[in-house]
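Let's start with one chain on its own, the form predicted alone, as structure tokens.
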Amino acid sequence: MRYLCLSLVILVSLVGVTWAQTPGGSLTVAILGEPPVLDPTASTSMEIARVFYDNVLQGLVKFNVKGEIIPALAESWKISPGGLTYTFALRQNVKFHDGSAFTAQDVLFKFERARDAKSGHMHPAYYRDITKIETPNATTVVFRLKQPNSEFMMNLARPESIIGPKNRVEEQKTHPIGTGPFKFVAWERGVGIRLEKFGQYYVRGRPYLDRVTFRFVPDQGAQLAALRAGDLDVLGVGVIPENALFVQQDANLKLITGTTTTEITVGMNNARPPFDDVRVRRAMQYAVNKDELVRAVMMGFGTKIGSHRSPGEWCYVDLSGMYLPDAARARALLSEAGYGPDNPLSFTFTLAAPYPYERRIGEAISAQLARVGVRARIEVVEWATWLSRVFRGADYQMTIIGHSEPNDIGIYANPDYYFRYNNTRFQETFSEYQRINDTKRACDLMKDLQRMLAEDAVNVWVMNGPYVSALRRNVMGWWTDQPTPSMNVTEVYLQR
């Protein structure tokens, strides 16, 4: 009778295994923001990546859940023992969701496009060492590079390199064409975006869900009380932290913390004033109280951080304590700048109105620097008035938002870039750290990058934002950790 019993639970826990992984049904997902356009190559707005990233749209290779670069249309790829060709062999049989073919000339429209600064295609810094792609036949392609880059597989796993059916660029930005498990339905303004399973996806049993749904919802109480009602599944990203609490104390609800590459930043503008003297910038270090943030406004979420870098990166160095809490420093660099009582420094802090967690720190860093008696008065924009006008104008002087990207230290090498920091010492080492074929040396670069950017004072990074979001219980496979923007739907599935 014990063997007997012992058969039925192993047959009953069987079972209830296969029940837990039938395909079907449909989820609803909520997110903040929506995106300017659907298309990657065309904002670096991160809704965009998190709805679509692996969903729809794919490249040559992929970030897993670890942060792994993985095979995704490319079934696998040799690197020449200089570093100067990369040759993939392309998965064979795969289907765009409009029916045609996905081919090598796909990927070499897509590239030729990529590194012409001309094209509108985002970042094509990122592919500036390609010099030539070959495509011997249908399933093969060849980078060759002008020099060694040992970021370029990373490169080609980021959002900005999926690939879509050539000569189709204007329609992904509202009709976005992938090769992924599921295939854009709908977009409606304001209200959410659709997705559906792709029966021709190449790998066979995914994604087990028939129907996605994204819906802008950028009021957190109106998130909870949704999901707590049952009309939505998923609070994707950004679950403030009493609503997290909240969630913990539902036996219906279930909440998921993780890691992310997230760098909470308040951004400078480094070539307007007053932020382009750097004990202004050292000022500001010196005024916020970081510690305090984590603990009164994330409740304990958050790790901070001194650089432009995550602690779960590779080569991270803490450089959290470098600037510890200290009014009367701030005050003497603030009156050496020419500010003082009867000067007191005065600028617009520029808030992007969907994001919480930002708002939230922006708000409470505005009450600390007034405790050094500086003024910063809060604007809060739409999140297409701050892409417009902050990302792409650099027409604001205090702003502050997350840096999802991982391994994103090169934006500093960009002049151009909105916080409009030059300095040549950043860029050359930031190329030295490209080309190097040695791992500790690279290593001890990308250590000496963040130290640069910490001494310079370029920014103040706050900390590293917390991956919170909050789930009914019947949600299972949802990602626990956010190496790279992207709500992961393909191996999701409904608990019967």
Partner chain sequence: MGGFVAQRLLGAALTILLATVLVFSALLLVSGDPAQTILGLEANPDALQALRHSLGLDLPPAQRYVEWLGRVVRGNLGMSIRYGKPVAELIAARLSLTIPLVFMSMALAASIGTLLGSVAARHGGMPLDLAVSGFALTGLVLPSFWVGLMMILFFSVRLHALPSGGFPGWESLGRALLHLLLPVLTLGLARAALMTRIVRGSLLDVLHEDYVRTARAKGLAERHVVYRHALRNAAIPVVTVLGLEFAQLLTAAIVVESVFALPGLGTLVLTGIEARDYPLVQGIVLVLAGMIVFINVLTDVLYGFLDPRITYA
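Right, the form predicted alone is done; let's see the coordinates for the form predicted together with the partner chain.
What follows is just the one chain, with no partners and no other molecules.
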């Protein structure tokens, strides 16, 4: 009798699971920004990856929700003991959305293009260690590297490493063809992007949904209203804290809060006064109260950090306690650097208009700095101006922005990057970290890099940008974290 009961329970649970994941239905997801093009190899805009990564376009490997690298178009891979040869066994019988077969030749075409700096492919540096790509047969690809590269697999999992049909580069910008569970249907400029289930997807039974629409809704208030009215199913990204509180109170909705790889960073121009003086930069660290910012400005959403790495990332070291708020120490350091009541430190704090989290945090930081006698004059600029003046021209003193790219500490090894941080020891350590073929040592070096940045107080790393998403209650399987920017709908289903 006990066995009978147990069997019944198991049967009911299995039926329940199957029932819960009933295929079918359509989903409408709101996103704040519209991608400039639809091919992640043609632009570094995160909006492209948010819509297309894994949903439509896939590479040899991909990130899962935990940030682990898992198989995608490659079933398995082997790395030679010296770390110089990577052999990938490709999945068989994979079709592109146009019906053509995916083969090793597509992989060869893709990565030959990717490592060519003149091809227009983004981030050729990710692939520069490749010396040769071999395709011994239709389902095997061998990469030979000139030197070990501890980030090679991670780079292959990034959105830029997606693979499309060979020789069809231009078309991908407006009509992406991939191998993912959804195929691209239409991009209505200014309105949204429509996807449809791909019937020949290589994983049986996936995807669950028939159709997905990503709608561009730039206004946060309109987004929330449309969600509550039932016109939207998901607010995919960047729900502002006050809207999150509304969502929590609505019985028809649910809130997802998780981590991202975004470091909300107060960037300081290390090559220009007053921030070319490490004492001033350290004074800024002591003057900023991150707990207060998380609690009061972000209403508890977000995790404070102390260097340029997010808590969910590999070999993260928590340095958020290195400079605890201390107004007296901030004043003392400023005084050492020649600033005081008679000669107050004064500079321009450039905020980028379109980013709500960063903008409001920037305004609060300006008030916190005023407590130690620092005058940060706020200047709000449009995104195009920010890109041109701050990011490209480094014509700024202090700014604030979220850096969303996963594992991007290498930007500090580039002295021309807009922080203008030039530390030979950091550059050498980063180079060693990239070349090492020993996971434990690589992890130690990654931690050293984070410490070095914090000691030099290059920037004020305020918090790990929270992932806040709002959904209707029946939407299941939505990614809870953002190890890479992705509105991943590959496993999403509607509970009936």
